[in-house]
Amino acid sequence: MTPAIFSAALLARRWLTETSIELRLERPKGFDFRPGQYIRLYHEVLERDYSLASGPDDPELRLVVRVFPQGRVSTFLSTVADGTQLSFHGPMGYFVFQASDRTPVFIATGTGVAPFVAMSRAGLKGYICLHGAKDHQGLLYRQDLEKNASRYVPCLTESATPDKSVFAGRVTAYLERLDTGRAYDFHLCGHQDMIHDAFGIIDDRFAESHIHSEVFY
């Protein structure tokens, strides 16, 4: 069955860092999603495909996205005027969480957090969040990814500022740190060179547990 395409007003805009940003827009009527899928966008001759980072039962639809210096769609969506009327289809994807027996790991670096975000506002908890960043700007919705799960582990690279809640270095670092005891299922959402890294920790450590990855550029 092909998504639906729908129309909704940009409601506001908000700067989380120097490079991304939030979009609200309105919820068309008629739109429903399971947390952890996309819509994708439409502007002129372009599409871009985006995560939704709202909870199933919110009113509004929320966005994270990287701008690029060279990106027609973000650039634009960076500037646009409030109450620009958008399109978009949707929703699409099978990154959402099902249930099991093993431990959730989520794992995820810059915009990647977009799912988990909707995950945690759909009133998952208990999973273990390793979140990954430069500095402790990037870590984006912090508050919401760590409010639900049981482990929330900040893992900056850049950082000079002392922390003991921080972990210093990579996510794939800190994976090689966890512990070996209990099966996972892990879910992978970020840069592709973090995903494949991953892939090889998980295969090498935890040959008990599943994964399940997205790939944001």
Contents of the next structure:
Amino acid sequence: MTPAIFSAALLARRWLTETSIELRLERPKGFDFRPGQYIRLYHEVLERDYSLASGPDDPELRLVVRVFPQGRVSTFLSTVADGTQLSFHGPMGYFVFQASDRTPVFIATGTGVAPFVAMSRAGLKGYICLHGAKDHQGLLYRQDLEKNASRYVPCLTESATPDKSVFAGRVTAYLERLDTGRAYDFHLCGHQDMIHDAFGIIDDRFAESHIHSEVFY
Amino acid sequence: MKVYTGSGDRGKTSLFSGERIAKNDLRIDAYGDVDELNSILGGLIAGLPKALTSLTLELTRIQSDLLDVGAWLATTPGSSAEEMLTPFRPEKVAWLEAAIDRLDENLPPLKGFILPGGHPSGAQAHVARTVCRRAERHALKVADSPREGSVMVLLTYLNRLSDYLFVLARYCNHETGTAEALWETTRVKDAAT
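Right, the form predicted on its own is done, so what does the form predicted together with its partner chain look like?
Let's see the whole complex now, leading with the same chain.
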């Protein structure tokens, strides 16, 4: 699909955590995308890429944005009035689900869940999901990810109380324990450091597996 | 935003279709050569004299085509990743052929083997030609059999491109008034002296 320029009104915004927001945009006519793709949003002379967290048939477009205190675009998005027209280019990117006979594994941290939410909302089932966050509140879109997963593992680094339903530690620590008896299609999305560490573990432990990744800056 | 990721520190890299392979794999050789060729063309473009700047658009288009070639070589044939690639169409080969005919139109006929060299732009085009041939050799090694579709076309493109680069070298020398050096066989010369 060739990227085109679109304009869409902001319909609503809600805070998911202290530092992340969900934006719902009207879906422009003719805008089609594959789950996992992103849009390039423009504000004045600046541009930022945001993965779509909507299913391909959803009537609205959803974006998940981390708000940085000094971030010019993210702070704008955190305060802009409903109804404001936002311009963007899209859809873009190659981080889409590629079917195979290997077990899909989604590894997501922070707002990196967005492409996997899109894939789940598109009806993808049977994946293993390693969902990383500091605490329960940081498990964005847990319900969307968990409902279609064959195994859903919340990996929390700052779990206040012992909780058998979560893995206490980073997603990469869980990856070091994942069974090696089969080949996987790893899909990684999140912070660069997590992706770098995950690559090392996968290269060491899962030689026959494939890796697809998207770095969120 | 960091350019370096470190994911290749242990000698492996990822194909577009997701496999992790050794950096000295044949497929990496193939698209590595294409990348090298592309860089040489970039140098050629950067050094074009005023008389040859009309070539910029054409050479830049070839650079874009080479990125497409690289994308196809970086993808395992038959993988679902192929769906995301732009088909590499036969029209690209036809376009090269038209470009060759245009450059060749006013060149003096070849009277023998020429020594690669001449004007810096011509000499650089010869370097590009040899790297293109190497890229073709490595691409042939990794191309599936039977060859079909975009892979077949890109192999044809690489073959035609080295012809284009040969003619380009001659054209650059001709347009800059630089004489071509003909290969004089030394055996005959030695016998005569």
